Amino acid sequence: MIDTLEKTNVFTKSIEEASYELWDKFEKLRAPFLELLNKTSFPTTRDEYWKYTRTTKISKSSFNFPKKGNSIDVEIPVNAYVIYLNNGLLDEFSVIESELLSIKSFETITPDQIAKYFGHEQDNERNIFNLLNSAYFSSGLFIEVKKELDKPVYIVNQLNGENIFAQPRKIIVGNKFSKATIIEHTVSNNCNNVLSNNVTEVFVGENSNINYTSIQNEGSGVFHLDNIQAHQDKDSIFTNHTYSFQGDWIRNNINTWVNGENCETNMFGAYNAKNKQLIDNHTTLDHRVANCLSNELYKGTASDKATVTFNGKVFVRKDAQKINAFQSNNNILLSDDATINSKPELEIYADDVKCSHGSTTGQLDEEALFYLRSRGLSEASANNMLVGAFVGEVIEHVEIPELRDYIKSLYGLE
């Protein structure tokens, strides 16, 4: 892909052909990221951060600037403010402006209005895909949560077509004492060689509470990347949920910087890898100040010839005393050919902390299976019941009952 950028410049050509209005408007904002992108090498499995995530197919592909495809029927399980993205472009959207919430597209704002939020302390050195989005984002949303919302924001991210590079950008700002649940649900239909590269920057203000949930339910032919960058001010709560189901290739990069005291950070994830799927969750949580709490729990299964990776890192800086940080990753192998890689990490420079991390990988309990089979359940039903009990611990953290039930149904746990 770097060769594509440098030699054929396929993105610029596509932008010119499409008369892409956001390109000129945000040219100065993109410029430093374009410059850094040209100095950055594409990752390989020799890079520790990408050790278990093969990117060869992406680097050897050419992608075109997206055009809207056919709409996909998607169930909206909750009463919500609904926004539709179509191949990374805004679709069926109008500006929302009230005393509780403001949602505007990048087409309706100036670069100066988002400059202080755009690309703020991104994980650029390890993650070239952040740079690609910053340099070539195809559309954007600026969401400002002013107070406690009366209902969630539900973003439907639709993908369809061939050789498409969809790159939506979302900036979410929680004002002081605000509260919101924001859900992004990605689906696809008839995709071939589609790269969906999402960047979401979340700014959790003082005494605010932002809950961000990503539901990934694409079909075949999609490379899906979620890049979530969260920044917390004092007395705030940030909760991230990631639920990965269908999709050939899924990589989640979730980074949280805790910049204020008395913060709470929660990261929950569940995944169900099948066939030859790759699902890779990389998380980083950076405790920079004292008196904060974090909880991280990821659980899932791998069957057939699927590959699952979890790499979670918690930093506790020198001045971040009295930190309680807990991290756990638990997995079940459902076949002999599946692969699970797990690497929970703690890097602690303070001495008055309470931190723990752990990882387990095993198989379903044969005695429990035998017991359920002896009570008349089929093998599939018995497996499903045990898996449901296993991942249910994660899904139960979803606060909205209708959304919780919907996620369970996607997992086949009705």
Contents of the next structure:
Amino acid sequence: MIDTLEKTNVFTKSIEEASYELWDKFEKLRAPFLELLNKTSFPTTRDEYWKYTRTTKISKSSFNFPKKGNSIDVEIPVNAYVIYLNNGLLDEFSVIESELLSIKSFETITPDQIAKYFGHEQDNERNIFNLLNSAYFSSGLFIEVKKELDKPVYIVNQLNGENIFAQPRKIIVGNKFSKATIIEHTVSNNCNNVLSNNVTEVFVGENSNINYTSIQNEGSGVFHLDNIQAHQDKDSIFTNHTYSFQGDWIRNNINTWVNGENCETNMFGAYNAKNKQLIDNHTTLDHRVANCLSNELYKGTASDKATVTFNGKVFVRKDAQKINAFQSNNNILLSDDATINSKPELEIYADDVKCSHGSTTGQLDEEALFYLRSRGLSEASANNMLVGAFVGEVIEHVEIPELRDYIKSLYGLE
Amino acid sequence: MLSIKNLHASIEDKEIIKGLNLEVKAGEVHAIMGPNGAGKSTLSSILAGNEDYEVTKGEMLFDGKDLSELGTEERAAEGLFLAFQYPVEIPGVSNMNFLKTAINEIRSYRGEAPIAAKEFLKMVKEKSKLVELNPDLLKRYVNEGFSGGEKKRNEIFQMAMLEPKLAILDETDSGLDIDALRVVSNGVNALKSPSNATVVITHYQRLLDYIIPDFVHVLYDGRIVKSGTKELALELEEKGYDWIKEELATA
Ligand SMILES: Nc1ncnc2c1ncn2[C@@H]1O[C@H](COP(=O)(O)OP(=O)(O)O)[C@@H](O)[C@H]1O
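Return the form predicted together with its partner chain of this protein as a structure block, the form predicted on its own having already been given.
Below, the chain from earlier opens the complete complex, with every other chain and molecule after it.
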């Protein structure tokens, strides 16, 4: 058992006792992040970026280096290249290498191959969880999309056990004119104090189109963080979908840097937070150059004693003219004891731009509820139907029909 | 089937229904007419269980059951149906899914098994034909982007699907052209049987040329002040409501 994360030095020492072969192999890449980690402390709610989400429960916990647990049955709704992660470790993995796609584990590559990608540009100063992963990743996948894929890549992220520290690292590179959808589907079983700290770095090359969809369908007992860093070259499209279900602590940090002109960026997310769930989505989009489009839509509900946070930051830099940036976050508050914090932020330094942002928090439409009930629907199912319709607007943007239907079914939609 | 005795109801402490009596038996068609603001829509909302209104006095029995003890959905399951004057649009909820859920929840209330998919589709086909409702509309979201006439047809279509014992049609004729009026009325007439009943709320006689009432009631200032047969409707059409007000004043 390693000591609490909070005491980073102790943590470092004891985790090194685990002497994980990958860490030795990638020592040079890890070193600068390890050094930074040792100088960084966990955030408090006084830090703007963590204002509504405490990390104390994580920083005061102790975790073990992961071992694989039992595998969990997961329905995979699409024909796909399937990869299994179990407690942050690759499970029965074999290299995929074709003219369309290459997927390799960190065991099967040299550090040189990923040197220019690993930790390329991250918001490490405000997000210690990137550093934790860079210093102590538990597995690594290097995915190179060479052309337009014939089917999506489906990563099943299984969590299972107690006091586990699961930190998968993914590097996704979209070559020129390539196209792919990469789905990550998290599930859990009997978890207690499991930290699932994912870092995914996406390099969206010229004229490529990469879609990264995260289905967060774990149960309780998991601290789930998706830290996504996307870097777009000119003429590319990056789309991110994040669907959160019943996990009791979910924090998503999604950053996109648009470095080339004529890019399109889409960010979609939906959540129905219940009980004492905490679901926090922080997105940052940086328009650094001109002639780009971005579109962001996050919708969801909070009931019982749940807490939902949305913070969407959009920068339009000084020379980034002719940017169209749309952002919207709509919430429905279903109980007086639930909390919704919604903060869209636009920072615009260019003058010829079209930007809009909006945030709404409302109630269910009483008139619609009455109408449904007058036809025989119970209050609960009328509620569900309206909530489903509300988040359904986001899910409509999922392009693959089978995946769209599957995500709808997870929300109890038809 | 429906027995309303000395009903008083108010909204925000303003009394709107002021001692209303009405008896509806199986097989009957009743028309309730009256000037604007008389309380016609309020009455239908109260019957359907709209909680914005507070029943302060009197009783409403439906097949012997006290309606005020039943929630809106329980009233529907017991066989009460309200065709709304202004059907609400519900984006994101598909007509078909909504209807199927409604039917199954009503069935479950009655201790019946869910409807088979095939049977449901057959019924949809049959009943949409009855009200000449374009089946493509059913693939859309509930009432979203429907014209006024389509919304009213959809109400009668839902009524046909749910097969209620008592249907209350609230100003179903408003906003309908003559063709739509005919179609909607044909639908209502086709659904008539000795075991169910219809209450038609309207302030024009026009609809009653198509749906022939057994009884006509005048609702004025929260009460039924006059009842008669279909001739009363013609008289109202001809003379307006002032003579009734005068009759009341002199009484
Ligand atoms: N929500 C409300 N708040 C206050 N007064 C209302 C409300 N709804 C109806 N009323 C009043 O109740 C009376 C009856 O209205 P309504 O039932 O719509 O009449 P009708 O359908 O016969 O035209 C009117 O005086 C109207 O102003």
